[in-house]
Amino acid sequence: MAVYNYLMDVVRRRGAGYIVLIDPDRHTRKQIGELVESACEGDADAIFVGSSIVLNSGFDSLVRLIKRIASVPVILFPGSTMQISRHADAILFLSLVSGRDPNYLIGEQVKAAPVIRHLGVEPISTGYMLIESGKMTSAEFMSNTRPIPRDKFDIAKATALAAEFLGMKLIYLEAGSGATYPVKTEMVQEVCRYIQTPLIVGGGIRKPEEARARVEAGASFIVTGNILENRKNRSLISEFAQAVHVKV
């Protein structure tokens, strides 16, 4: 429970969190040091490692990198059971509950627990829904489920006050990797009004307004990823953090 009090801390004292997503294939093992070293300076609450497919073989190893360097939480946002690490703080133990497919709903999970458990990382049970951004992302063709509308507001909103009722300790809302469209703003507001459970919300979220729009709208986290793959957008880092962290 540390790594979950710790992010509800970050909410009560700085209004919203900043977490940023680092996709171990679409970076060199420099790349991945440089970019930790910008996110922790830049004043982010959090590192996600984690993409829909990884294919580089020493994940394991990146994470240690990773969490060496880190001066906050690492944490596993997994594509699939070959993303685990005893080097990480916690992982999103995530349930795609906007999908139908019974493997990613509670399949890969049976598999994954027993494995988390023999670690010792801490798991943070996380309701996962895929919001339509305007093309097929990498996390819709892999886990082979179709997002919800995003103009389907409903339909979100019964959905994250399912996961919730299920006990989820986090609401993800999902653009996925590399989005056209970031979920949008009224969505947020909507299914935030509607339950208690704290929201995340990440995908094709490109600007620091972006960022602070769902904030004000009740998310209580934003992760970006894609936007700081090129080095000169690392300085939004700090842009980010600002426009998210809504307390001083």
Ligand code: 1GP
The other form holds:
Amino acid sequence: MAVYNYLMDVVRRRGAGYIVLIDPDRHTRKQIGELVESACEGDADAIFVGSSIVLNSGFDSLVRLIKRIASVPVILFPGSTMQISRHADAILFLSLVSGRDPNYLIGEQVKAAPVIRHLGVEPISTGYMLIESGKMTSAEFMSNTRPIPRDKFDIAKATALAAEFLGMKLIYLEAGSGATYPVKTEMVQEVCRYIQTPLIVGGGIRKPEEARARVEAGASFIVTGNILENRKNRSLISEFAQAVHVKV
Ligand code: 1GP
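Could the form predicted together with this ligand be shown next, to go alongside the form predicted on its own?
All chains and molecules follow, beginning with the one already shown.
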């Protein structure tokens, strides 16, 4: 529970946490090292590593590299059971609760659980909800599930509550990497008012003010990936961190 407790402490101290997502395929190892340094210097609270699909081999050694550089927890955000590494501090143990594919609800988890225990990585049970976002995202295509329509707040609320009743420790409202539209602020607000479980919001967030609006709506964590991949945007990291840390 060490990493989960750390995340909850971030929310208590700073109002919300800012997380930088690293997609292993999008950079060279050198660029990944620089991005991790920028994330830590820019006051991000954690690093997520993962993607819907990873083409490059060497995932494990990449996580080791990230862990060596990072001064904040390194948390796996796996698109499949191929993305598990003993070098990470924790892993989001995801169940795709917006979908109806038993493989992503429980199948992959059955395969992964013994491996995760063997490696000694902390699992953080997370209800993963794909929200429709203006285009077909990789997560939608790869999982072959239908996302929740972006204005169907009632379905999002009921799904999040079901995940909470199932005992999940975090709920991830995901528009998908590179989404045209991030999850609507109103949906974040409605879901947050309806459940007690901390909410992660990500996908298509490109501006610090978009992140801030979702924190003010009740999100506990904001994740950005794509927008930081261009080196020119690295200065945005501290702007995102400041926007998300509403208590400091
Ligand atoms: C995707 O929520 C993350 O899983 C981040 O999305 O890359 O669009 O910021 P972006």
